[in-house]
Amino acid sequence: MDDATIRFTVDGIEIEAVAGQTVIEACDAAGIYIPRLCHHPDLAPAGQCRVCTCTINGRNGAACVTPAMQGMVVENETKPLNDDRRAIIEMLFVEGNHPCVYCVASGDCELQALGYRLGLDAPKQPYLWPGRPLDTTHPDIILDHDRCILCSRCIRASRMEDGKTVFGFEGRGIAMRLNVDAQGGLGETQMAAIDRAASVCPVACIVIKRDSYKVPNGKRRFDVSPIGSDIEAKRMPRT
């Protein structure tokens, strides 16, 4: 360990980080999975969804935007935190329309996979059935507002990775929704199917046309391994 190495504990396990890493980045590297939705390793953190909230030195904070500090004490896998995460996931399910049974993203959807991981059998809150419009104006991309969970990944990817401003938010609270920078819909924007913004959506809000069933149901990412298992595999004992 050199002077630049930071040591702190997560659920009683001591891990190391380097200066500049956030708590979630350090935990990913150490093989400790912290549930998340808006966080993506290729994008600047936003602290938007709060699913990654941990108890850090006795106070709750988003692990994706909290810098790793020497000696900090982080609690991640606790019943109260997982109860809160499950409540967030449940609210996202009922606030939008997420018919997992026939959704094109089933088995590859991070919202669905987190629901399974956190033991969300069925929402107890009433569904709102928002009925938002389906934008099919783009020749290669479908934008399904009913699936959007307002994670802002596409906004950050469009601006930071693609050098465009295709996406943004409009409205506040329950009326907040994803918008595009053209009145005629996604088809009138500079969006391309090869854009990074088209591949970072954790649900089925942004769907590439004619591409949905290249990997069949039953063989998709989370059909094969639960979400987070790729990170946790880093801690598996070597044989």
The other form holds:
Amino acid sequence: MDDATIRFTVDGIEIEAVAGQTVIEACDAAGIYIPRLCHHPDLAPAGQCRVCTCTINGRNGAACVTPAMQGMVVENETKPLNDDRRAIIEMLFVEGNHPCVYCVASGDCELQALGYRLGLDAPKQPYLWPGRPLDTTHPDIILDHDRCILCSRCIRASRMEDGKTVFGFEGRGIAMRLNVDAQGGLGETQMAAIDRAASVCPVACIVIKRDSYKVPNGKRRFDVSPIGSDIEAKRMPRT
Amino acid sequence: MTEGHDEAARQLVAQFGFDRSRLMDIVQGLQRRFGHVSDDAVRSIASALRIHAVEIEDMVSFYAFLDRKPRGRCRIRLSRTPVSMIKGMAAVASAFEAALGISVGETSSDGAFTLEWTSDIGMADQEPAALIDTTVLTALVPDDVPHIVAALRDGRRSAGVGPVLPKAGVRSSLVQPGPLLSGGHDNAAGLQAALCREPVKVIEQITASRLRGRGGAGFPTGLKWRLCRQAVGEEHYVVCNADEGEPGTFKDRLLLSEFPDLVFDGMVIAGYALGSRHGVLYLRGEYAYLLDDLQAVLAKRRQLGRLGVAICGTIGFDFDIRIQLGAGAYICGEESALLESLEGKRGAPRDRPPFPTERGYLGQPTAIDNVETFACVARIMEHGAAWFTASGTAESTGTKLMSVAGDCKRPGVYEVPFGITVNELLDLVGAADAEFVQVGGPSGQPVAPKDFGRRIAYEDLSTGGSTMVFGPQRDVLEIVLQFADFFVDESCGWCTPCRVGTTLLRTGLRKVIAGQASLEDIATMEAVAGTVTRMSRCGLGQSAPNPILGTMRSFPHLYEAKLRADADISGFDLDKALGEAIKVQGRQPVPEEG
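For comparison with the form predicted alone, provide the form predicted in complex with the partner chain.
Next comes the full complex, this chain leading.
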């Protein structure tokens, strides 16, 4: 063990991290799943959805943007935190238009999967029913703004991975929307269906045309195993 | 249609040295000239700065005072706050609607006027107040409106409106000065005293004074400066947070208009203590009317050697200050959002760590302090730490500038020692019959009469200074709803709990006020409020539910009185729900049998 090793506990379990890792990265490596939505392992964290909020040394902070520190005490799998996380998922469901029943991403959608994992049966909050346009200007991609949860994964991927800056936000507050780098819609941007930005969307906002239902309903990622089980599978049973 | 925009945009980009971080100044230049930032202008800026148009749209669309589409040539913004409403703003707004022939939110057909609501403009002591372009008119009555509109129609631009209504100018609001606001302030006494010491000794003196940030959060200034000085960077920056956006506060406006040298002295002292060469004063867009005067003060300081090279003859100490004008976003008062805005981006708060003292403006170590904090710094250097700690309480040394407005006889700024009770303050301002006091603005605490014995200090009622007083004739829940509206308008939108939660809270409150809520709805609201408080990314979201949660605790009977009679049954009005469908389809539903 060298000096660079950081040790801290998550729900009483001691884990190790290396300098520069965030709490969520260290936990992923250690096989401890912290629910998250806007975080993606290949992208710089943005701290937008707040689902990964943990109680860290007594204060709430998003695990995706909090650096791992020696001796920190992290609470993750607690009822109050999961209640708040479920409330956030509920907020995202009512903010947009999310008809899971006939959505192309059903079973492959991280929002839906987190709803299931956190026990959200049906939203009790009033739906906001936003009137958002569908952008079909691109030959290979549909941009369904109804489903957008403003996680900024596509924005970050387009900037960092693709070097294109196809996406950005516009507006503020409840009026904030995903915007594209062209007046005429996605079709006028540099976007390509093979871009990283197209594959990181956690919901069905960015949909590749002619690609749906290749994997039938019932056999998709989260139909097979709950969200987070891939990370939890990494954790060796304690002997 | 947008002739000249392209050329103007290119000129502005060049004027600001092709510097991406000066995007705010570039787009403000276009906004001033053309009334909006057109698509052509966006494209030109993008190509000149070699960035993507989507980045410029992201930034411009964030700020209330920047437009992507043309609006009226003259912008009339009416301050809509609980205080302006109780002072008669509704009648003034109606008078404007009548005189202009448009409703609030509309632009006249000839493109001459846009009339709209805006959040607090820092004139709570002189409401109802309006911003006409950058000119502030105060204490308006409906009879003033025809004169204002006539003057504007005469082609005299908004700058000429002030002289038409001299009584509507901004008045001095200092009612009770104390040690901070007594004595000279343009003799640089504090600055001279600081320059006689080693920079680290200056920080020691500030630490000894136990000065805490006057913006409301109360972080120890000496500690902040020490951390900033120790942080490694190519440059260190001093930023003065003059984005006084908390509704009900106007004490920074007073300091900037009547004691600017005290504030600038404080900034220069910080520059000296931190080894910094650059200061920035971030001035809220609503205070644009102060800009020329402040620039003149800076120019005079440069002449007197109190700014620039070798300040006051101190070889090796060079420091200058520039003023950055904001563009209408409450969130930019949050220090990290302010930094983003300073760098020409949307004002979304940053995650911490790293803190600004380590990585702030342009990624360099930065100390951001409130206007009042800098004024305190100058006085502490002038009179010493012991002088400062002689007033206040153990954890809250010194005095506090309180902005008091609403149902009181003498609204204005009061300099009071920390530890004063709400009752004592109410006696000072002449508000013996107060029923409800909002301490610290919408993000602060609603205080009921049973708590008027509480103290104003960091250890009890912490506040940036906003104090709104409401008499027994006021509707508390309506006031809380206006605060809820405020947070919906001003949430930056970055994080889910604040963006969606503030909207849900407003919806819930509307339901309560309409008499349609059940006990379960109240419990749901309380749960949402808790999630927003615990899960939001920055102080705005974390404190947005305060008025609701606070009044639920202090005034539970007001909520109970609004509950539905059949409160345990959650149902809805079928006839009302079908109303629209009946109208569209033109036919009535078949009545139920039996």
